[in-house]
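Listed next as structure tokens is one chain, alone, in the form predicted together with its partner chain.
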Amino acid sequence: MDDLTLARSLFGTTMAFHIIFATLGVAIPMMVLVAEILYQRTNNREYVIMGKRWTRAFAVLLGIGIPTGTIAGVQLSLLWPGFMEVIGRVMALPFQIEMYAFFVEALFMSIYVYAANRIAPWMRIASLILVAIGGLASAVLITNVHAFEGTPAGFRISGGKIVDVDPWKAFFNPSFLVTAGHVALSAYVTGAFTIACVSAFKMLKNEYGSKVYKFHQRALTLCLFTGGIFALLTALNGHESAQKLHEYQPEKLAAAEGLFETQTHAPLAIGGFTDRKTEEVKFAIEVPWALSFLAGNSFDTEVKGLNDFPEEFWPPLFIHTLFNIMVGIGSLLILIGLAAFIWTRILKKDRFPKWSLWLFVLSGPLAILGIESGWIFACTGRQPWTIYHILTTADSVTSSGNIGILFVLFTGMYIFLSVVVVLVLLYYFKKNPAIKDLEKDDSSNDVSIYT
């Protein structure tokens, strides 16, 4: 393999690993906040226990989220110095502001975890809100750099030099808000369904009607509702992301849908594989006219096909599958949330059938798969560019060599850490089962629970 392929593999692996912990790091504080708010409204102490247990898991996940994020940030300049030279001149603001988001998160996270029993309850909630805002802001800001790569703005290249730099115009590049919104919303989806996964699994392991079962059922319902709502919002916003692609990166949309000929009333292909030779999507279900509608809210919208672009600039055609996986999972998660709502609130059933619990267990890994495929779709679909139509990936990469060995070392470490973090979580929650917290809570009526 050449250095470029190796660098791409290394960076892609780092990001794919980091994103799992980062996404949960954005989402869990928000879920804890929801639990805190529900506690204030219902006075049901089970919500407090939930929040406390989720915070513990969050603190462990941070132990990987923070160093791998540090790797991501440093590897950007180690592996893609050509890219970072442009980013440094034009798009430094989001990174800079992100530093402050990290500081806010780190400071108040420590305060929330290590000083909880010494600060006033309102200060505890304020710290939690600041942690949630810090996590959200860091995700939104880094995503902005990614948005800029697809829709660069705020500078010109003249004679090989960068001129007319307007950093704020770069900051508010055309796809910033839509992309950042998509990442934030999909992170909340993932957080909610990941917790739902754990709760559903615990319900399967515990006797129906027991205290622990009821506790997990409450958590599960909470997560399915929140997750369902955010899944719906994600899909609406994803629709808008697709329209941005239509407007700014038409070849990416064409590749995502396997569309070769430019046309109005373009069909939407679901499933199947794009065949380069016959220029069609094999084994797909075609929804007539839907793509045109998706792209421009009208069946008359003309959607550009790949043949309008030189083949060397085509994104890889397999991104069609990635796009399908993401959208498919998104739709399924909306259905799950909706079904749970109808079942418990409209049909007023108080027990989920066993098979549905297994489906909920599956929803967590599926949401993570959705995140992964979304990112790989977005990043690989941008190829061969790091900055769309301005800088190629080949011109961004380091010239220093030796990347193969680094790839092996980093990947080995990620695998090792994945195993260890799972073991640590299992160990901790086995030693501190929910029943212990529930019983301890019964026997004491102190208000400070974060000790």
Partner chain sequence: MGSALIAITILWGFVFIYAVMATMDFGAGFWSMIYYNRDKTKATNIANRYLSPTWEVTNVFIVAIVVAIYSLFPGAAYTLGTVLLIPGSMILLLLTIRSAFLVFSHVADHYRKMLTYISGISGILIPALLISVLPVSHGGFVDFSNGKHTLLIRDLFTSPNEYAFIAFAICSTLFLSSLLLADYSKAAKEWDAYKVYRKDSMILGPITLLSAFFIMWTLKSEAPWLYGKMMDHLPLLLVSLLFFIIGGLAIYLPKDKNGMRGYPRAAVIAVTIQYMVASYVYGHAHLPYFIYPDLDIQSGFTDPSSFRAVFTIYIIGFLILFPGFVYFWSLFMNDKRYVRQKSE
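Residue numbers count along the first chain shown, from 1. Just so it is clear, the structure is predicted and the values come from calculations on it, not from any experiment. Think of the rigid core as the biggest set of C-alphas that the two forms share within 1.5 Å after superposition. What changes on going to the form predicted alone:
After superposition on the rigid core, the Cα atom of A72 is displaced by less than 2 Å between the two forms. After superposition on the rigid core, the Cα of L232 moves by less than 2 Å between the two forms.
L362: CA moves less than 2 Å between the two forms after rigid-core fitting.
Given the form predicted together with its partner chain above, what does the protein look like in the form predicted alone?
Left out here are the partners and the other molecules; the chain alone remains.
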């Protein structure tokens, strides 16, 4: 493979690995906050134990997320010097502010972990709010660079030089708010359903009606409701994201839907695969006029097709499949959350059928697959540009060579770290099962959640 393909493969592998830990690093503090608020409202100490156990998992995941994030930052400089030249001049603000966000997250998580039994209830909630804000800000600030790549602003190039730099205009680029919202909401969805996956699996392994079963059932219900709400909000945000694509990256929207000819009343293609030769999406289910409405809130909206653009500027046509995976999984998670609400709150059922527990177990890996598909779609759909219509990926890549060796070494390291983190989590929670925390809580009046 040439340097460009190797560089994209290496950085893509790094981000595919890091995005899992970054996403859960954003979501778990929010879930701990929800559990803490419910404890303060209900005085049910099972919520305290949930927060305690989720925080332990968060600490392990953070131990992998920090170094992989650092590796990603280093690789940006080493693999994409052309890109970093522009970022260093125009878009350095997010990287500078992100350091403070991480500081806030680490500081107030330490306060919550080590001083929970010494501070007032409102202080515990305030600490967790700041932890959640810090984690979310770190993710949003870094992904704002991605938003800038798709909708660059705050500079122009004249005579091969970067001029008229406005860092704040670059920071608040046209897709910043939509991208930030999508990152936050989809992270919360993934975190909630990942925890739900674990809770459902534990329910399958424990006797119905036992103390441990009821504990995990409470955690499962909480996660399904929370995840379902955020999944619905993500879908609404996705509608706005599609409108931004229509306005600023029309060829990306066209490739996502396999649309070749510009038209009004454009159909939405669900499923299938894009056939370049016949210029159609084979085996797809078409929803008449839906794409036009999605793009502009009107069936009369004209959606540009791929044939309006030079073919060398087309994104890879397989992003249609990635887009469908992302949307399909998101829709399924909405239905799972809604079904759980109807089953427990409207029908007043106190036990999920066994088959539904297996579906809940599957929801965790599906949520992660959805995040991965969405991230690859977002980045690959921008190709062949690193900065849309300004800097190509080919012009951004390093010419130093030896990338193949790095790709093999880093891929091996990621496989090793994946095995290690799974083994550490399994070992820790095997040595510290939920029943141990429940029995310890019953025998103590101490309000500390970590001693």
